[in-house]
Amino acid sequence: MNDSINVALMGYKFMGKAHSNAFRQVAHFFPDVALHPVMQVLCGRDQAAVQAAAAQFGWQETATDWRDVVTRPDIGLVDVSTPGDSHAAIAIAAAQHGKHVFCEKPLANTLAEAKAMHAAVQEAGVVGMVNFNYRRVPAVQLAKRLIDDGRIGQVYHWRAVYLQDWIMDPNFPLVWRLQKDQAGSGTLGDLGAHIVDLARMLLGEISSVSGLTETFIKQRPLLAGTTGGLGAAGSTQMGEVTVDDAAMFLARFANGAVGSFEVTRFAKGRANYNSFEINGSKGSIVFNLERMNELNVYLDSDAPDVRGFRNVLATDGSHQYISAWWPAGHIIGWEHTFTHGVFDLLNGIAAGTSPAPTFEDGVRCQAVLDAVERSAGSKQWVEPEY
């Protein structure tokens, strides 16, 4: 049987449910998984909700003070899935005690807070991973084995789009994706921190970017519950937005090539657009994770009268991840992908090293979304602070 390590995650709800899947999931699909996770210790503020979120995705006990799990010595793995605001303090805390850390994108709130989480898993010696999940999308990983091998020649162009539509309505309540001082930022580090850790994975670094922010809805009613919410005889009262409900910007790569970054949340009929087209010497490839088993592919290399995209279904065994699951042609889902991050986790885990993306890889990609809002402020081109 494989050893074991005592997992705690920190948060419960959307990406709480996705780890938690994953964690269940991932030795019972993953047999050569080096270490078996137990899931011990589900934290989170309300006790009532976290005790009925233990219950249904499967953990031992639960906690509503991180500072006491960090400490114990019986867990292993801190999982960081809380809101951005949290992230440093739990990570740092968890590292000084010895414990592997996984942690939600973005890595921070901050650069500096990024750069202190990276040193803290350094000077301990532990394990620290970033939860890019689309990294780890079979078909997105045979576009990095296209580009690395050269088959679609020296890149040229990146151009990347992640496009939502869930608070168009200014109706919309004032949550905490919403407030700075919480989220650290809008849809530049929700959204934009993925296509840019997708555009680092493929291409390499970013050497200077060119952009800007906009918030089209500026102020919100405040949740029910809030203090204010509620002014003389009921009327609602009304908070400001203070992070980015859009985001674009320019990128020149340090390999020559050029791209162009596009994130919104006003997207209307755009549930979850995250898609990016790449354009080579020899070919270029177009990925669309609504799609995301699919990767579409053009090469030169093809016989001028059969050459044009074709569309590569990304399901059997040639494909990285996908021999744990199903015969060729079986799709796998969004969820999968956190079960691929987990298992590469534990392996890193069980091998002593860190695997991509990396605490320090967190930092590459929090220092390119600073840039863009220094750019923004700015209005001038800027280089990321690495």
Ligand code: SOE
Second form
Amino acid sequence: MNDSINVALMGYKFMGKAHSNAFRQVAHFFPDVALHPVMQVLCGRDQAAVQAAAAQFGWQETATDWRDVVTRPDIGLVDVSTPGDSHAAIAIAAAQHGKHVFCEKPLANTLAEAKAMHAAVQEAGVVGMVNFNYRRVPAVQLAKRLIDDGRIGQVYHWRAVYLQDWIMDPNFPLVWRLQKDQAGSGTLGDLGAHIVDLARMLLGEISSVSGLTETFIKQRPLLAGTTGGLGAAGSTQMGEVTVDDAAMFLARFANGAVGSFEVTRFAKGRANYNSFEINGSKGSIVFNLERMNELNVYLDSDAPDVRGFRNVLATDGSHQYISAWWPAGHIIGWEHTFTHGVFDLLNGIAAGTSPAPTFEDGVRCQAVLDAVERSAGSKQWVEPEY
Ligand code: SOE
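With the form predicted alone done, generate the form predicted in complex with ligand SOE in the same format.
Starting with the chain above, the whole complex follows.
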């Protein structure tokens, strides 16, 4: 059997569940993975909740303070799946103690934190990888191959949206994702980070942006149990929303292409609609996460009488990661992208290299988000500060 590595996962909610599933599945479906993960410690502040999660997801131990975990000599890999306000502290401490670091997106809440995290993994000589999971959709990898091989020619346009609708009810409470001190930003960091990362992977660096942000509902009910939450008589107290509900920006790419990006949590009916279209001199590509096994492709090289958008089902052995799963046509789902990320991460650790998206990619994405915020404030075109 291959060597193993003990993993500590920080965070046990939505992302903790997705990452746990990836660590549990990876060696079963990718038996050639160079390091087998041992699900050693699950860490979270609420002892009863973290114990229940550990039992459900299959972790051997629990801890309630990440500081006790990052110093443990038996831990080789620290996975940071907490809200953004603790990413930098945990990742930097873990790197300083010689642990490899896997971090949920966006890498940090600010550009300065992201740069400090990148410096920490570099100085420690450990692997640092950001979990931008949509890179690891096989159909998205097919899009990359078509572009890199020149099949759609010179790329002129990038057009991406990431749309959700889960906070449209004004009575939806002021959860952590709506508070700048915890989340860093709203849709921009949560959803915009994903499509910026995809744009960078597929088209290359973004050189300037012009953006706007908007917060439609500025006050929301405080959650019970938070300062000023439900009053004695049951009256609901309100708190300020300090992040964007929507963000839009135009971009120029270093390769001459131009792009548009739109993210919102106010698109009724769009639960998790992540889609991009790329237009080149010889063809076009369209991806939509709701049909994540498919890639829509238009190629000039087709005979004129049958030319048109075709739907490619990216589920046969020629498509990345697919041979580990099922026969052609037996589709995969959202959770598989996390397993693919963990597979590449573990191979990277064994080889001593950080797989993309590295912490440097995380910094470059953060620099674009930072530029959009500055542009929204100044109403000017702004360049990312890499
Ligand atoms: C929440 O809006 C969220 O779960 C993001 O945080 C994820 O990164 C995205 O994949 C789906 O939406």
